[in-house]
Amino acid sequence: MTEVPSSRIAGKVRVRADIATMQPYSPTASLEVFAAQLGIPAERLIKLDANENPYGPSPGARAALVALSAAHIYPDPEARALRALLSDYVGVGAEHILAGAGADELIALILQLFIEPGDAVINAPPTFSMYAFDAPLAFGRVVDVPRRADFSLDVEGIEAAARESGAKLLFLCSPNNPDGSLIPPQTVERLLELPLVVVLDEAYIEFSGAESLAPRVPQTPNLIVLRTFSKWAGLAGLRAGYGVFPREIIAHLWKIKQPYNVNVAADAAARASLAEQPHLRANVERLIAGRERLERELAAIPTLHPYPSRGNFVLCRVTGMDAATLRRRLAEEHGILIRHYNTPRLRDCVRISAGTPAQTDALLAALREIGRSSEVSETSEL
């Protein structure tokens, strides 16, 4: 693309000043992109960087995609059939459920509904980065209340921030991404006493062994619960999520959502997934076992210090070597992709998704080989 000199567009193209200066979000790439970057065939790569489900969709979901015959017709704007199935799955009336193009769309919609220029949104980092990414786009002001060293919430800090800022929204993730910690129900109950709306992101709840708070929503006017098919159902590439909302809130969301936001492929695959829950639960159990194995075996590697997790991933603090270097070597030398963070609290951390047993075997072997080579290198320098 030819770049147009700024002198020719001055005064004509005027993007928002805050967007002109903001840093872009850096999502993970696809297998094909990584294959081209690394010069490794896609089929040889092991992707453990985005908490995707390596077992993929259920057989019924795959069949529904193959049999899709109405791609030329707009989807039901209310996703009625999907919401009826979700009502049984979640245990709330369909009138409380809104489907979205992933939970990400619903995060943006919630901010659009509540936030006026300058309104505060409380965030509890380290956590899922889309809350802080989306809030300024809705002209919101992010008030960070950092988590403690063990990733538990600073409840008193959140309460003080709510009083001082007059925040309208508090975003919480449980299990939290990136560390996998659960927020105790009594903590959520305490925070619901604040004069704001609590948005509880339960993207990983199926892996946690904990009860969802979604059934509480109809009786709790300031609680929103977000869920997704990306993780437990293996539909990350189709973008299928949903939220459970109080009636007073969902009535307004229906006004502002895009009419055909859930595409026909995502809708069909999500409905088929809900019809094959035993199959998908078995995959969830495999991933929980894989996570528990990662926690045990990573702890036996001297340079890695895993945190307890209730998601389908494990966060590790790296010592004795640079975390970014570890990520690069795994990718370039072994074709294994993991997540590294470039933020102050997490700069020495990597996050590793639970994979299949074979993928975990390859990961552990690669980590041990890198560890041995690092020891040899250090010895030769002495």
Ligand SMILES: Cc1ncc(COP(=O)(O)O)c(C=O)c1O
Contents of the next structure:
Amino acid sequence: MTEVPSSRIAGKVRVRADIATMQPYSPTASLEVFAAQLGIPAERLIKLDANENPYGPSPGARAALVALSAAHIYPDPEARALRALLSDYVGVGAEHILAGAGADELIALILQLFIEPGDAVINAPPTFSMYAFDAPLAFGRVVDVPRRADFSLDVEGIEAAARESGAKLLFLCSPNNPDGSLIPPQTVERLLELPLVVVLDEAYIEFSGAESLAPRVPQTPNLIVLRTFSKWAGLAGLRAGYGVFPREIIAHLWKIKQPYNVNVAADAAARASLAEQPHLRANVERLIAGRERLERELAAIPTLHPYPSRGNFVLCRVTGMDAATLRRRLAEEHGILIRHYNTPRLRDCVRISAGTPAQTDALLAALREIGRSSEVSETSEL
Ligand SMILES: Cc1ncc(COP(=O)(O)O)c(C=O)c1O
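The form predicted together with the ligand is what I want next, because the block you gave corresponds to the form predicted on its own; please supply it.
Let us now look at the entire complex, which starts with that chain.
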């Protein structure tokens, strides 16, 4: 999709002016697309660019997908069976839970529910990019309050922005993508005093060792917590997420959600995952160990400076070499995919997802080799 499309359809009907001029979101590609681009077979690629879970679905979830018998029947619009299981997993009544096609769908739905043209939405970048991507599509105005140098929230800045803009929504991410820092619960409590709805995205909470704030939702009328099966349960490709909502908010969401938003395969795999928590928990522990190893071993490479993370990924500042070049060389020379951000704040950073021990071995060997060869080429240029 490199061609700029015409804003007039058949020379007559114009698409929305803001969409005609907007930049497309550039999500990660599939293994097959990377394989074709790089000329490396998909099975030899190591994909550490999207915080996916390399251990994949649990055996029961795989079996549920194989045994799927009702793909020709629409799913339960209320996803009742899944929500009943989630109620036990999260520790809140099922009446507070809405399932979606990934947490992504719920982000868009929340914006659709609250935002009228020009309403402000507070965002705290660097953070997960979908909040700022979806808000204008819902006619919202994004008010950025950048995080501090250590990625902690600028709480006073958010309070001032809320007062000045009259924002209706504040998006918070904890652990934060891309750096992995946690927001202390007392900070969330303080921000809940603001006259707005706090959307707390806990996509990575299972890797953090911290308590989810989801159980607080029923007593907190302006708190929404988003969670997903994409990361801890290895179901990113199936699109299964959920939100925990106060009663007054969920009542309106039921009216506007697409009736069959959770497909039968995602629903079956998500339910099977909840029945196999010890297996998935063991994989989460492996990924936490993988993240800790990455933090340690990346720090031992002189050009790399990892930030402490509580997610299944590590953000790393790169010195002595262009971070985009590092990403490109890992991909082209070693078939290892990591994430680089083309934004002023993160241009010298890469984000690396925790992988299996073998994937981490390959990554570290490749990083050392690139380090050595760039030292050689720098000396030979002198
Ligand atoms: C912070 C955060 N929230 C939500 C998502 C998307 O979750 P889902 O796959 O459930 O749509 C991601 C995916 O990377 C994420 O990093």
